[in-house]
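Here you get one chain, nothing else, as structure tokens; it is the form predicted on its own.
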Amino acid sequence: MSEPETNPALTDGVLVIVERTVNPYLVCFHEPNGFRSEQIRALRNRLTVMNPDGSARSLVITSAIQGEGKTATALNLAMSMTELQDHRILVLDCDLRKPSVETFLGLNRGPGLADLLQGSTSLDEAIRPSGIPGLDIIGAGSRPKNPSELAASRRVDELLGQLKEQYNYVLLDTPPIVPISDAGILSAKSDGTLVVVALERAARRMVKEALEQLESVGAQLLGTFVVGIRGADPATDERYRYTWDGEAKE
């Protein structure tokens, strides 16, 4: 009989994350030395080169429509950023309708963004360890009746200001752009926006519409990150391999 699934737990005050509860698309957790993780690091490096003085700290990760991989991209990118020296990262789940950050990490749902914006919890209570060193999260929290109004509130600006003082980067996982207005609102409040595009998922016209919406609200568009490329799996192609020669030394 197989062991039951378990969630991360506090052991002697330390959060222990159980590997099989973490979403398999989080390649930087499951395959930190793999080809796909290196592609995430390449994205991280491009973003940090675009931000040499570190002044841009809030980054929206979104997509044209649902199901394109924005949450996986946000969390993988966050994990890769924790590898930078002395970097602390926070992922903020801004999808108040269909939150998924806690689910991807195998965490139970707790107080989060909606509760913060409605004044029913404190920032210290909302910030949670992810189980990955250097990475904290704030979940979506309780389900509000007015998510778009909360996203547009001045409290969001105040919250981002506080978080940017505590963390090197704050990554906002937002709803998709085309069906929901929240992503455009939050992009206008943030320092930059990255759009995840899944090939054969969103039609070209939808991606174009999403980019036009972001432009119309004055968002700082940093670029697109394309996922779902079909063809041979690069991870199985020996030409892409570049492994350690000998043993690593302390």
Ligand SMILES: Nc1ncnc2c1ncn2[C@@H]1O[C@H](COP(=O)(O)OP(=O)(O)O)[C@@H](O)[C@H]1O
Second form
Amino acid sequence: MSEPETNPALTDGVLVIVERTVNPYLVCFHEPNGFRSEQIRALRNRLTVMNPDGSARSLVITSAIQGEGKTATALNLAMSMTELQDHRILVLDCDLRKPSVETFLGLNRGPGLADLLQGSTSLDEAIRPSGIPGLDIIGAGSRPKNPSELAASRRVDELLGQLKEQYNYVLLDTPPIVPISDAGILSAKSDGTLVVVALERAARRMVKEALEQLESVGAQLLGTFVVGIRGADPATDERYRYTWDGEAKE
Ligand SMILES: Nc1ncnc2c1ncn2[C@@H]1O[C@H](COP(=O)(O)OP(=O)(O)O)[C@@H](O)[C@H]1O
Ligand SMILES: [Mg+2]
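Form predicted on its own done; form predicted in complex with the ligand now:
Starting with the chain above, the whole complex follows.
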């Protein structure tokens, strides 16, 4: 293929910053001052208030089923956390079957978690800058044959231990809870779990089942984050808000 026709960076000596294709739902990237980014900051603040001594550093982001906004929430939350003074955040793509952290950020797929857990790459190689100051990622890596076994392995505990020494928060983007066991296993290995609920997507019984599964594995449930009400004005619609265990209303 020939070079793109317009490349002023080369032809005119002009510096061009090419914007990567960052997923439009990464509101903390596209509209950091918008209402939705403020909601993410409110979520971040609730989580940090719940963790006053900063000891809880690994946080699972999950949901009952696929497509509820786990990855978008994990990355938005991570970006909002980088705004905290001197904070370094890592997002770990634990959705080994349908990875999307790299795609959301417009990055190429690279070596990642599956390779790390199988010993075929080093931590230094797997950790990559996201392009957002203070935020690194580890992608899912090569597609493994045995994702649930990898999630359950002792190597995950060691890895989380190492990452928690290097980062203020490690956010684990996980597969959905109801169809597969990985998120429950990872929740049990992590300091806290946040459940994303897309109200127009997951049936109530599925959310209930997901919460029950998390409780049964001893997950530290921090709350639920409600997203994605189509056609509603998030600024005024009462449904477009987050709720917390113990405060949730019908
Ligand atoms: N707040 C939102 N409202 C509506 N759609 C969203 C929202 N956040 C993400 N999406 C879109 O919904 C799809 C699923 O989001 P994603 O974060 O990948 O979900 P999951 O990780 O739970 O499978 C993506 O195509 C994404 O662009
Ligand atoms: Mg996802």
